[in-house]
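Let's start with one chain on its own, the form predicted on its own, as structure tokens.
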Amino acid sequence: MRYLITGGCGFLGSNLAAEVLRNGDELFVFDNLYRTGTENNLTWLKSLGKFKFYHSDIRSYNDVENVILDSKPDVVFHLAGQVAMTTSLDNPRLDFEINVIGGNNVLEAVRKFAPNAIVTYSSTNKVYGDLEWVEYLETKSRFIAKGYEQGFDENVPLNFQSPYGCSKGATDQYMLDYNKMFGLKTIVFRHSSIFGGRQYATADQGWIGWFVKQAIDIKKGLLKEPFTISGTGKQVRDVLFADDLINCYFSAIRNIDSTQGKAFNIGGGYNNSLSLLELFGELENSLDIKMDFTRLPVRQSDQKVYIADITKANEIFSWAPLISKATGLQRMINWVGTV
């Protein structure tokens, strides 16, 4: 099998690339090395095995077409994207170019030159909007979405909000439509919060990794002032460790006859849900520290609660997470501590 990974030096991309190398398949990596940590991930991947690297830009149709023609992929993991809500608000045009034009570049190049390839797309729970139409209960440590305690399934109405939600949502829908109109074998994964090794988290993206870093800096005496959070800290997400996501992707492509043309909500599910305050409690107990923080206003279009109902993925391609949030968090602490 020949695998092309756009954004292959990012967090998800490098983890998937490593799995391709472990399986002995042919690997092609496309990345512009823009994000923090991508050059480190490229160096790490080179230590694992041989592959072809394209230092290219997803916004350039010429770049994408040339790579598709050269790599002749059987599978395209399309992960290249602008992934931060805050960046989309600061620079909506950049967000549009990367996520919408970039996504269409991939679809068009595949349609013309690799029409039998499987294409997966990493979408987001943000395609469902801020979910403010839901009634919320408030406990000491978290919000609860009344009527959706076990999570939100794929029947929740799409509601694109924010430049990021619009750009990711547009390509989400283009992926499904190219299956209907042109017969491309596309799969859409609407991710909740993913974390794990090779994630160089920032304050804008990768919240588990970012707060683990704050905790370790507190432990080392490097953080002299309280860190900041947006909102009350009671907002909830389900978290999924990277190894489980890798299993999800490969299981879905093995079952392409059943998965193509479909969207799946992918996350850790209710049992692996966490609020910020609950995460801080786990880190305090694990590292024997006190996490002092100050509150900032709630971020625009933020969801009080998002938990993925992963029933559809389980029923159609027999996937479910195997790594608990506690185990994943300890692995994350170990990895961040080495960076």
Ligand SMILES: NC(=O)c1ccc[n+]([C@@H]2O[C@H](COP(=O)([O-])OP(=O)(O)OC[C@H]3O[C@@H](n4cnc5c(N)ncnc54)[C@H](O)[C@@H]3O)[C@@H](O)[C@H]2O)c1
Second form
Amino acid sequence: MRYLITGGCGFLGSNLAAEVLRNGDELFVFDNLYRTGTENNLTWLKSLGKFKFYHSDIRSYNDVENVILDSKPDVVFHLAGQVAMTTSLDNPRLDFEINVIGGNNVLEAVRKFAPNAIVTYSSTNKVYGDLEWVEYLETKSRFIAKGYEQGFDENVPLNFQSPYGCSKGATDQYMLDYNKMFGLKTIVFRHSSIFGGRQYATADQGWIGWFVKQAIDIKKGLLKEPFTISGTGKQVRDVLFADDLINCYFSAIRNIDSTQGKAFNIGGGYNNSLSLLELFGELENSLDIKMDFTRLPVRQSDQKVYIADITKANEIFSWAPLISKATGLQRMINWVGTV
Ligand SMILES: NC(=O)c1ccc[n+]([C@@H]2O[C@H](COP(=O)([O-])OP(=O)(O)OC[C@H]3O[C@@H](n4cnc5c(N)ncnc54)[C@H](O)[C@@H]3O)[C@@H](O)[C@H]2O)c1
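Let's compare: the form predicted on its own is above, so bring in the form predicted together with the ligand.
First the chain shown before, then all remaining chains and molecules of the complex.
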């Protein structure tokens, strides 16, 4: 099998790329090395095996067409993207070019030159908007979404909000439409927060990694001032460890007859949900530290609660996460400690 991974030097892309190499399949990696840490991931991948790397830009149709013609992929994992909500608010045009034009470049080049390829798209729960119409209860440590305690399924109405929500949502819908209109074998994964090795987290993206880094810095005595959080800290997300994401992608493509043309909510589910305050509690226990923080105003367009209902993925391609949030967190502490 020939795998092309756009954004293949990023966090998720490099984890998927490593799995392709482990399986002995042919790998083609496309990335413009925009994200911090991508050069390290590229070096790491080179240490694992042979593949072809294209230092190219997803915004350029020519770049994308060239790689599709050259790699003749059986599978395209399309992950290249502008990934931070905050950046999309600072520079909505950049966000649009990378996420919408980039996504359409992939679809068009595949439609013309590799129409039998499977294309997966890494979308986001932000396609459901801020979910401000839900009623929220508040406990000491977290918000609870009344009526959606076990999570939000794919029947929640789409509601694109923020440039990031619009740009990811547009390509999410184009992916499904190219299946209906042109018969492309597309699959959409709407992700919750994912964490794990090869993630170079920032304050704007990768919250588990970011706060684990604050905790490790406290442990090492490097953080003298309290760190900041946005909002109350009671906001909740379901978290998924990267290894479970790899299983998800490969299971879905093995079952392409039943997965194509569909969108799936993919996250850790209710059992792996966590608020910021609960995360801090876990880190304090695990590292024997005290996490002091100060509060900033709530971030624009921040969901109070998002937990994925992952029943559809389980029913259609028998996928469920296997790594608990506690195990994942311990592995994340180990990874961040080495970076
Ligand atoms: N990690 C998560 O929790 C999460 C959640 C929801 C959705 N997603 C989606 O999954 C995908 C991968 O996310 P990630 O966490 O690995 O992020 P990441 O930032 O580590 O990876 C994105 C990759 O895209 C590359 N890229 C950016 N602009 C590019 C351009 N113009 N041309 C070519 N490459 C470009 C970056 O260099 C990077 O390697 C993204 O599309 C993201 O929106 C991730």
